[in-house]
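Here's a solo chain for you in structure tokens, the form predicted alone.
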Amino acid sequence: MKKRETFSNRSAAIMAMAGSAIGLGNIWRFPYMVGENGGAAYIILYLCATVFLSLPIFLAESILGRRTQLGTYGAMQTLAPGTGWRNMGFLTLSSALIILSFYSVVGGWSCDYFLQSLALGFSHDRIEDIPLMFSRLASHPWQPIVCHTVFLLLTALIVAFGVKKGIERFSTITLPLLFILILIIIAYSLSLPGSFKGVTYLIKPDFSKMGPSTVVAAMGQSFFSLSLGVGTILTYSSHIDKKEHLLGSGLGTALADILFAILAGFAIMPAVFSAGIEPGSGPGLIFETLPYIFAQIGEHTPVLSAIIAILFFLAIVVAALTSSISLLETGVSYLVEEKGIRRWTAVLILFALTWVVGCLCSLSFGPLQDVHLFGCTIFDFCDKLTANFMMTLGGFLFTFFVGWKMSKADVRDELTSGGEDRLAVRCFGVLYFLIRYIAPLVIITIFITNLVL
């Protein structure tokens, strides 16, 4: 039997982990969030979701999976033989591919935007066509699924080359060049006019703009900001050698996560208040909003508001890549552990599969616009079912399955690694009971919410 690919080390589980959670979901999602929701008091409310929820979601996903040193099917097989929480593979399998399928969509635009900014595109002699390039590009009837390809095509050749030689060397190269990115860009954002207005926005909290509905938004952020869910972690903590502390390796990717949203926070809501702009643009504000504003500082500036046009759009690339390829891993570890399928051919069905739902998604803005299943595009069922149901079905499938089907001692043996993590064991008490009590309780709060909503 071949020897299971690890991650070389903490440092590197903890890239790729990282690399999992920062994604569209930080650079794109999370600063209109703060935008639509009062700005400092919805990060407030971030920070303390991802404390009390999003992380022991996260330790039960890597509970599980470095328990077993198997995807989502074999670790619920091996710990629960012959029951019916095997089909938990199959609900994370299904959940990452058809969450594959439209994010690849997201990120071919990403892809188009990267080479548009190349190309000079939002320069300040084309600040007309800006507001339309958008949606001329998403209802285009073969430009994006080109665009959508390609993306699907990077995530894929990334994913064939394995553990160590493909995920973690480009979790590695690409994770600290993203936060260098994002620092070069916020240094710009903070040296625009009226930028400390932007500022301020982030750091001082308006509470009388929190309600219920900010709370559950925000939750739900963090949930989804960290891939809980659908078997990403787990997968990737099953390359986690044995002698590594789960603890740290939580807490490291949370950190990244938290800091990699703030920062992208940073890098644009000073340009929009600068700019004049409404902070709560809605997901029009990174491929509507933001291009505008690049083409605007562009009278004055055109060399450097070009180059941090590049640099931005580079770096959303680089964030969507980052989580695609535990997307598609997450399925490839399925096929090859479960089938016994070659991983090169396991990444071609794969890619097949999700290329074909998601051009469906991509043509759901144009020649299937019309075409609708419970009232709603194939793109935006495809998000709702998945952010919406599938998701947080799995999250607390989970968190029960730890909190309640294994035992205390086998918990406590793998999220201590045996007794070696000093810090887990002083915390174990705490940490079990959010993963036995509050997260489940706390996900079933975002589920009626979402149903009702």
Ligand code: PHE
Given for the second form:
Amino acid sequence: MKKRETFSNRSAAIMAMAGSAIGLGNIWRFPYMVGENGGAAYIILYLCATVFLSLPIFLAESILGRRTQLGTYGAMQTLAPGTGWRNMGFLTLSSALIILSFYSVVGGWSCDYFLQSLALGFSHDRIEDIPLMFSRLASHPWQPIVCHTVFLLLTALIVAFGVKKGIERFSTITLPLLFILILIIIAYSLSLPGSFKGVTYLIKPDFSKMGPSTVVAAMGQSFFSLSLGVGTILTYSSHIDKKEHLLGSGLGTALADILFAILAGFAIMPAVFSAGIEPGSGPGLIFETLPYIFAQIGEHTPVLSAIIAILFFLAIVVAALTSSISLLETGVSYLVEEKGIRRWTAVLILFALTWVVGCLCSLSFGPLQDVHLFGCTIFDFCDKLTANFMMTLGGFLFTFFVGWKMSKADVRDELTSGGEDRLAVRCFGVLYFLIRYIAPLVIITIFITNLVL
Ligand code: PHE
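Pass me the form predicted in complex with this ligand as well; I've looked at the form predicted alone already.
Full assembly next; the chain just shown is listed first.
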């Protein structure tokens, strides 16, 4: 059998996984959630959610992937042959494809905005036009579909080149770039008059805003942000060399993800407050509020604000791409493993599938806006179905399998790299307890809360 491709070293693996984790979730949701839910208090909560919930799930996925050196289907088939567990492969394939479909619609909008920023579309003399630009783009019958196609093509191209030449190379080049871009934007944002109000919004701890729903929201955000429950981390971990330390990779990825989310907050909110605008989240924040601010600032410093706009949308496109390639790779590894299809063919098949579902998601802002599934538009339905149900179900099954179906000795052997990883050996008791008891219980709680809400 052909030897499985592995990442060159631990930092390459961390960069690829951090690339998957750092995405739209960090840029358009985290900063807003922090401000809305009590500033620093929310950040502390988010850290706890990451340590007690997300890290154990991350490790469970890593253990399964690295142990078997296979994707979800192959891993389950190897560890529990002939049982229903192999259907996990299908579950994760479906979640990854549904997420990729709507994610690449947003990726497409970002590409469009990047091009607009290059064409100086957010200059001050166009300021009246800017608030309408987004709804015009999103509801247009074909323009967002062209952008979605471009974004998906880029994703497919990177993945087609394979784990080392495609994914690893792209992530290791772009991840440092992302951090540099965000630092430049922070410096600019903080230099604006009145920006300190944005800083206060992010860091002032306000425990009165915290309640049970905040806790569930923090856990859900951390879950999505670390790309859990979809088999992405499992698939990437299957390419980690046997001698690398899984705990180190998990901690490194979680740290990079949290750091980037916080940095994104300091890049965006000071500018928003300096312009005297109420912060929102989601598409409204990046595609309406921020372009408006770029145009407003452009009255006095047109060149600088044009450059910052270009860098900002470039950062969003890159962050979205490093996540979308991980989603596509999850599906590709399934087709290659279960159906024995060649890599390029697998990429083509999944490209076609996600393109179609993505088009439906895109059209749900325009011609198909009246089509509803369970009271949601097609786009919202895909988003809610995956974030609230499929990902949590996946996360539960992964931790349940590692905590209750695998032998403790095997879990220890894999997590500690055969006893070589001193830190993992020392923490094994606690980590195993989190994987076996805490994480599954917490996920069930989130699942039920989502169902009730
Ligand atoms: N973590 C990515 C983000 O924050 C989204 C993602 C979810 C990517 C699941 C892969 C798998 O945007």
